[in-house]
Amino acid sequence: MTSQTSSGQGGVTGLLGQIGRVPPALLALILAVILFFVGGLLNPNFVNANQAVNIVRLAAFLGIVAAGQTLVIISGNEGIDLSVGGIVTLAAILIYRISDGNDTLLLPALGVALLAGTLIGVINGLGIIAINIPPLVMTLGMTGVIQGTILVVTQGELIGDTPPLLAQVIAAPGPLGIPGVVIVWVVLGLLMWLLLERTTYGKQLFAIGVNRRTARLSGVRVPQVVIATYALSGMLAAFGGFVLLGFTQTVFLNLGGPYLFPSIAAVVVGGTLLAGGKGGYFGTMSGALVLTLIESLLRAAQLQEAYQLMVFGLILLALLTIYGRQRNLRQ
């Protein structure tokens, strides 16, 4: 019996080494191929074209949202930005405001909104490097402040309409019917992997997020890199509030709320440790369609909708859990 015990032991822990092996990203794509195909056991109409453009699709934005995400984690410190969701709506807000359904003022609402974004990014840098407040006490602090901003600002009252050309841009098909969101999410993936891949920031980046005082007496100006971290982190999530209201085609005061957690979960089901120091863009692309397939085939299962958020909880944790024990065999 304790041969059997300590074999079937060997064997999980042998299956366990094996999936270790394997890229978090890679992983993560497999696992979202699987669960689109687990849905045609569910509802044998689940498995189509269609529903794989659709998926992607509604992926795009969560991934979108996320990418900012994936720089704070990275940069280590404990670091989560709890202020994306807030800074979704208040760019959303002002790009429906400013535009007020004017195509020819969409770039320079666009920028207003960036600019915000930015600048609420270097508040939180600022608060966490020089005052050495904890990342998720400042981001925290600062949703309530961006919270307060669009309720003085706005007076309860949302008003304007959204560009023609935004919702044209997003939500129309593009070339091989290709829906633009994704088009732009490709993109941005892209640009991401250059700039952590490719750039000195993206070097030092990493390396703060293994050790900070390693990364210091190795010449990086780790104020800075923290500062425009933060910084970027509000910039994207602002260019996530773009891209959502042009698909929404209005705003209300919650719009970005419902991506904060799952963009934190995306992040780090894609394989970067919640720790600092290992990770990519491409990991949350993949982690973003494997939220993404959970929620679809939840819906597909026709659970009621406190059901559907209790399942979708305990599978989150489940793979949380597995995502863990497989970095420790990296390691």
Second form
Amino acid sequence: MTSQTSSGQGGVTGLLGQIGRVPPALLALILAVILFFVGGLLNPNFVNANQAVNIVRLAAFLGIVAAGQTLVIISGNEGIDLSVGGIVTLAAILIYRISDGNDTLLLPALGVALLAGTLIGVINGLGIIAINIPPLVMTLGMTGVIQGTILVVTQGELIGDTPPLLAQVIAAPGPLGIPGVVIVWVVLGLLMWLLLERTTYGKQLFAIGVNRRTARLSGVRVPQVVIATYALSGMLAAFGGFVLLGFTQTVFLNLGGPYLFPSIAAVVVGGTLLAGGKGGYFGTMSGALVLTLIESLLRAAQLQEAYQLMVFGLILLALLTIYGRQRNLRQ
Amino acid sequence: MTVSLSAQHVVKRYGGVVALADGHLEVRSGEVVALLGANGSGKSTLSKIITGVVAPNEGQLQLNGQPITFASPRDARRAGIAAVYQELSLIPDMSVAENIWLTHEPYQLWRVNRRKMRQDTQKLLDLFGGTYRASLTPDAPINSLPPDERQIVEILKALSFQPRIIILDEATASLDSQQVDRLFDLVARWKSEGMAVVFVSHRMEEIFRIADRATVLRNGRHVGDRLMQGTTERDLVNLMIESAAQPHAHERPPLQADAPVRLQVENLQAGPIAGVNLTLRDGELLGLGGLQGQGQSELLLALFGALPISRGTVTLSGERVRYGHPWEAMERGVAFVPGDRGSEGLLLSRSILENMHLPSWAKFGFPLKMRQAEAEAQRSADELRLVMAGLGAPVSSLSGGNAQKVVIGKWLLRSPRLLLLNDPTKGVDVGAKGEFYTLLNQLRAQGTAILFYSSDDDELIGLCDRVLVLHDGQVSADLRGGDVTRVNLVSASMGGGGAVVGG
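Please could you give me the other form, the form predicted together with the partner chain, since above is the form predicted alone?
Then the entire complex follows, led off by the chain already shown.
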């Protein structure tokens, strides 16, 4: 209803209304392309194939970490996973330590890391469902537990090594000069689409995100779906740790921390409703690209670090305002 | 002081959609005018225009003969017009008194005079004295109240503005018969005091009870006015719908006394249910009656595994069952159409397709066979004559009657053997109701056992061979055949009535 009237109004509101009708995932993608060429205006060296590959590679790390976050946010009821940063770090440290630079131990080490991430996710889910702890509190608390455990077990000494195979698979340019991580990301994107749009779990996930009572009265086992979602989030975060280790080839205690808030921002910029029940992973992928591009742009503009942060925050606010309008229009 | 309101040739467009093409309404002091029309006929748009909620694109409103425009509901209230809506406007976390006096709290200097607010609230509540539970007090939070009491608060809130003209828009939908009687006594009093009343309702019987005149809309156009004296239900229904289908004129399939027993319930206790017995055979339509909130919803929820059973046994097709989750009941062919479409039956922002298949996705394998799912949903939509833009459209884009068809469709897709219905025609227009009754009879003919709670006595009389009336969580009467009459239903719902028979 309102969308029709808004087109009649001129000026900024009308323009925002127009923008608001483009699907969020596409909007973010268009924005990413525009930003890339704006970068070219600021710094002619910005626009070239190498730079493009580099940005997609950086976005891939963020995108992989944000995959689980997407599922958790879609599940609704204030769903959020603040433990992804901790899990990324834990997984990287586990693989670093278990494989100890040994290629043959890489897969078993990955298995252990994924299992650990899944387990943490299950505990998150159980706390939220069985003890009724709000997701924000539960996963924040879990972050503390993970960090404490890492400190106790390692005593602050991070020994081990990165298997050369991992670095090769993830970081080195593969076919057509595309790094392994980008291929991994694209495959993950397709799998996530399949999971969300073509499985019973995906359909039930959206259902519990919209209305848990309706879902339950339609036979959806809500607790199981919630626990599975946090478990998947934990597992995907652990996979993020695996990929990140391939890039950094070393570990430190706050390896995953800086990815936590961008992982949430990428989901939201990609058009997934923070309230749950609506969204998708292609949006998150676009969101990760946009965020990475903005960061690279600000760096290319050679602004001071403090100004970079300020501008980054302002751009985020502007983006979310546009999405907020869109939600109002659709209702 | 007399008052009159008239709306002439009012038009309301939402973008390209014409919600009201030619609206017309007049009401005067001491008069009750019923505003009639099927869902989508424009009657809510018209009532929103006269209460200042929406502004008309064309046409004119006149108050006491003077042209007037309302910029907001506040403007309309200041002019003495207040409305009671079915969609409740109450704030759940606030108390009854706070809700009623919101925006016009009594002040003592700079502070809200809470004592006066409570006293005034109690005075208002006394208007409905004896028809609500003791837990309804000025200090009770809204979210602790059942739907009927919330509706009463909503009515009192409108009254607190001391309107000269009051619009009751489906205000009786969640009230029980005793509360409706009280409301009608009040309406009679308002009339004698010179107030004007606009009454919007789906219940024909109520319209004949209190209205002096009916204004009928069809497809956004005013199609006629009728004085209630000298008109018939048939005549009004004919005006409302082009091809008048009498809702209650239908053939009932014969009752098969020897059909296998589908459901047997013995001494069931769950929540407010205090020992209910019943037997339901294949192809039987068993009605549940009684006042609102006597345990009908809870009985259905318990039989669907959504409410834990504390004592008693449930036997389904000869097998004793005990469910921990609705999913287990569904696996045994039980389906449940809940009472509140929006909050219990539908995912409003999701597509029709996803709503239809929510209980059944698992059968489409991995990856989900979308083409097959779409074909099945389309077939079901066609059978139910669902009016929609497409299977991908969100359910929130549908009218009430069509939204309810989605809720029913999602269960029909599973071919249930036992169908539990919780007041399924609430807020559904006459045409869709008629289709629904036909559907119930088709299902019976196919051998589906149906347990059907309705807050509309006429529906129980028209459809059921047998009705169990619940009172305080127990069966207060078991009415069969010719005994299913309005008099018996009402007397049993008050706790008195026929022999208390179980089984």
